[in-house]
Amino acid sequence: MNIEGHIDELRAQFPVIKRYTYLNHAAVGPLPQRVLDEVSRINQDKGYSGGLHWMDWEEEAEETRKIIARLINAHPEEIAFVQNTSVGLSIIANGLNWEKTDNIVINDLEFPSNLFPWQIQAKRHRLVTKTVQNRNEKLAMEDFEEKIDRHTKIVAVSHVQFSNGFKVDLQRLSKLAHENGGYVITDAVQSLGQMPIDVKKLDVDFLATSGYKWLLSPIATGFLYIKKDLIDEIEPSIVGYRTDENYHEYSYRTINPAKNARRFEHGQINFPGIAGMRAAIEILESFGIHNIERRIRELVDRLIIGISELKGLKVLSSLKPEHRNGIVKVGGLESPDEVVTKLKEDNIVISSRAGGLRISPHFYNTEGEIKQLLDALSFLTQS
């Protein structure tokens, strides 16, 4: 669907625009109308029904794990659902058979989400943690391949950076790292929603995400890829009753973990979160994620010349096109933070970050709106 086309009626599903001018999808995404309807439903269901429509949310949840799974082009039994990125970085962390001798590769721009459990895996199993040091904010792959051995167990990177949205080479970094006899996991938040992801293309072993930025979706929502061939190799650290292959069964027994990703489901699941993110992934597939990639660049571009004509103002992130995305890091102020909170006073939502701004438009934004802030910043950095 062509969004410059439908931009009036794209825009009348976001009842944020009615108040500000949100430049903010790095940190949380604002929920469209057809989202906050169908979380509203199963809400209203449980209100006045109890759980007698559980196994129609039990049947949605299912198909909602069929559309994640076209979405990134995986396999409905590689996806668990779990409450945030943080919890399926977990999962794999505390599952993965740990031997005295392995490395663990990470890099000093990740998000703690993505530092924290392997570092307590480290010290608990006397592990040796390998750190690629950034360039001038950017990851280079000869650093990567330099740290990588055949010790390697995992190599944990975000596909792209939070603070300043360097979006690293999965591909090549797959490759690299399967060839060491490693396993590569990325942190799939900053990406998931304004980028194709082809996890078969990019050949990752694990991917973790939360819905509640670039995808649109509630708060608590998020899900867990596994390769299918990896999904017996990896040990639940928590488990519940829908661990089991036959969970509605509630009888004494042994456990029989699920043959696919639903054995890292421990407990109850978040329909509302659920039907919610299901339904902001229906709006994103309508209009095409290469699409929406298209429109966010075109917005990017526009903020990008922009700031290169304010006085004292630079791009930090990077300007080649493979590491380009939704996310700009501006530099030059004396006092980022200060910038931001007088920038809502107006109504104009952004975030500092790393000492600089951080600027993230989303495929329903408009050139009105970059121009807005561009102005914006053009009278403050001038007062």
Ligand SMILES: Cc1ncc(COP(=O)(O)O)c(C=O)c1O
Second form
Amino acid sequence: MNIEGHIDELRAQFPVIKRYTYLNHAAVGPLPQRVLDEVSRINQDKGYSGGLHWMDWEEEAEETRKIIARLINAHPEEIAFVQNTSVGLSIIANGLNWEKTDNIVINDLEFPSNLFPWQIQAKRHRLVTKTVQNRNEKLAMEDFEEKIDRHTKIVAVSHVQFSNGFKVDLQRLSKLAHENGGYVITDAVQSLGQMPIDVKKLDVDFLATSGYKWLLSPIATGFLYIKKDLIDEIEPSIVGYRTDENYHEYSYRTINPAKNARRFEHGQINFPGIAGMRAAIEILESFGIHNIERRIRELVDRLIIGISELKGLKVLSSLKPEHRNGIVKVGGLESPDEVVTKLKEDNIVISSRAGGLRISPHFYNTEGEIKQLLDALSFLTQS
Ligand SMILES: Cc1ncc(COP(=O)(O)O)c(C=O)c1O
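Mind giving me the form predicted together with the named molecule, seeing as the form predicted alone was just shown?
Below is the entire complex, every chain and molecule, led by the chain shown above.
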């Protein structure tokens, strides 16, 4: 569906716009009305009928699993529902079969959720951690080339960096890691929902994400993708009845982990949240994820031009087409926190990160809203 041609209809689905110019999707995405309704539908059902419709919720969750798989070009068997990105990353970190000589490649721009699980393993198994240092807030492929060797078990990297939106070339990184016999795990929480992701094309081995940012889904929804051939290699570290092949069989027995990614789900899943996530993905898909990426790019183009016209302000995110997206970091301010607070007084919502402003519009935002932010920034910084 054409976004510009349906913008009023689209925006009507977002209660957040009633009060806010919301340009903060790298922090927390708001929920569309249909998502709110879906979460409420399952909660109401539980309120009025307890667990009578449990199996219906299970079936609905399986539908959502298929929709998630379609979104990233995976197979439903490769998807596990998890509570958030951190849990997904930790499941892989805890479940890999570590050997004494293994090393782990991380980088110094990562969000802590994609550092701590690896640091814990490194400590537990006395492994070497190799850290790619950023160059002027960018990650260079040659630095990964230098760090990755035939002892690299895994390269852990965000698809898009949280602080400045730097997007890494996952396809090249996967090739590099695989040539050395290693794996790639990506944290996709800052990319999924704002751009197409094809796990087969990128050839990543694992992908973890939450739904609450760009995916416009409820808090505590997320999933973990595991390449089919690797499911067996990852030992389930948190286990429960859902881990088992026959998860509706409650009798005394020895565990027989499911052959598919459900083995990583352990206990009860978040049915209301998952119903909401399905609605959110359906909205994104109805407009087309390529159209969403294009629309965000247009808004960001407008923003970048506007920032360049403001004295003293500077876009610090990479402007190269292959690295940029809906997260724009702006520097040159004495006190970014103060600016964020002042903007909030005008109901304009952005964040400050790593010494700059972080602005992150989504596809339902408008050029008018970008202009509103630029006008406010002009007033706050140029007077
Ligand atoms: C890159 C990245 N990973 C992870 C998270 C949060 O982790 P979780 O999804 O486990 O809450 C954030 C939150 O800002 C993030 O930016």
